[in-house]
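Just one chain is shown here, as structure tokens, and it is the form predicted on its own.
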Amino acid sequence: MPLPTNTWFTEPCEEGGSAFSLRTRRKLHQEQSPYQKIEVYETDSYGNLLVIDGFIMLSSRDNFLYHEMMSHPALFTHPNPRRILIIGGGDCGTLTEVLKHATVEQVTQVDIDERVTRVSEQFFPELCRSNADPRAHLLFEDGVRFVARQQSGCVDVVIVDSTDPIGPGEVLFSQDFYAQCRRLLGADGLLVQQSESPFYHLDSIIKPMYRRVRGAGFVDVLSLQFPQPVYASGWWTCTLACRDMTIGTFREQAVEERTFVTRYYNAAIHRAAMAMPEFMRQGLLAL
């Protein structure tokens, strides 16, 4: 039975000295998986809300912003994305966006916690509608160990759809992990990873990520910006890194001629997301 709440769910951001709150109607689900506490709330204005260990993962209302930007810019930057690896992404929203691309032949998604996917199938079925696609392969195991045992050059794009770089997720932001991802990538291969808020995390997360990605041998790195209301500051990034080419262009004509529907992403948004505010540009140029 749903548990009534009629209260507010609040996630504080200690480093930003701020918090984000949503008024909830009831708690729909709660469980402790072998890895984390998973909760789902019904909210007044954002639909269902997925919370893991007290941190907001997504809402029904605004998740399309994140999932579209985690997938389409990278796939339209790569000249011919066929083999995709997603590390994390257990809610399957990024997987669904990736599978909209006709060039994609296989997507392997590796998330350590199967319960996140099963809870998402129940409470966010719109995100999981492509789980049965024959091109999709869902594995539930440690992503770092999976990457370490794969053959070199076996994928075109690696998407790291991870939690924050704390606790178990910290290793996904390490130079060793980036080096393993680079090893997996073929020619023109791309890595994309969520990289938190430029307003709160430029010094603590984004700058170290640039150093480690470059230290792992990637030729170029660029952060793309987009709004994300339910995340700290409402201003988010994902960071692209290219194995052996600079990131300056993308297949704009292919974006214009795409046969699938997007709610946020288009060619103009892609171009705009590549522009960097001055404080961020100066901070990253100094590295």
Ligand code: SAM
The other form holds:
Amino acid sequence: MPLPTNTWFTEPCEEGGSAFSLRTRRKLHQEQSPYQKIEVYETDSYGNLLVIDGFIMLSSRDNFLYHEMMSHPALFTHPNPRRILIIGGGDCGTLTEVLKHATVEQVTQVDIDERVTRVSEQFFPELCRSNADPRAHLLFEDGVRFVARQQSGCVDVVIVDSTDPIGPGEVLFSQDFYAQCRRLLGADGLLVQQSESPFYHLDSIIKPMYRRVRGAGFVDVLSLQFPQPVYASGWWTCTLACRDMTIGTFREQAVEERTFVTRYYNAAIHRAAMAMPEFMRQGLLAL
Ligand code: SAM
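Please could you give me the other form, the form predicted in complex with this ligand, since above is the form predicted on its own?
Entire complex below, previous chain first.
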């Protein structure tokens, strides 16, 4: 018996001429914060679903793919990641993954919207279980303003876990912002940013990101790919940028000997994620 259409949450993707839908049981929360509209749904098969301004941020069921790939490849590429800055990331899933690394001494997370964190604490407590870790510092302000005030060389890895490049997240995809992030990075420093779908956003987001990151002085840039069922096309990327080294190797031995649990990430996945499909390689190498 088909369910009425009003029990489906649908996110259309204009670039793809496509849409992704999840069957929902009920809406658990809705509010308009000073920055964005925040909604939480209970779905039939993906657990809870966080939606900001109509765009899916995460589901309980598949967020581990994104959060592990936003954190572990960068942290296992840096030789000794101690000081981490997360811009955005208010749901705290990336923060939880970062704090699994014993080398990490301090993580500062700067999200513009405190309400995202408070709503996540209520509806996604599993992502917020490390928020009270003494190494974690949660701040709430615009990431661009924050980085502009920080001393040069004070961070080992910057993780930009932002919304799409629209609304308050748009400035986090600018060359000026990348230049400020580069200034903050110490020797061997790395930036990693979520960079949307290789299938739908290569020309509109990934290519401009490469130009801007290189224009900001980063020596090397590489997109890593991974599956993400709830995002447009189901296929997503994060893009790594190195301040002064080329990307290619990572601390494979340390990955093999890690003492924490991952559900997706391992050394073979890291190597495979760095392999670029031909259409991406052609499009990005020519830049
Ligand atoms: N995984 C998600 C995705 O790509 O769909 C992103 C997750 S996280 C919820 C994104 C966060 O970026 C939001 O909490 C939002 O408040 C934050 N954000 C947007 N613009 C920002 C800015 N200028 N400074 C700091 N945080 C920002």
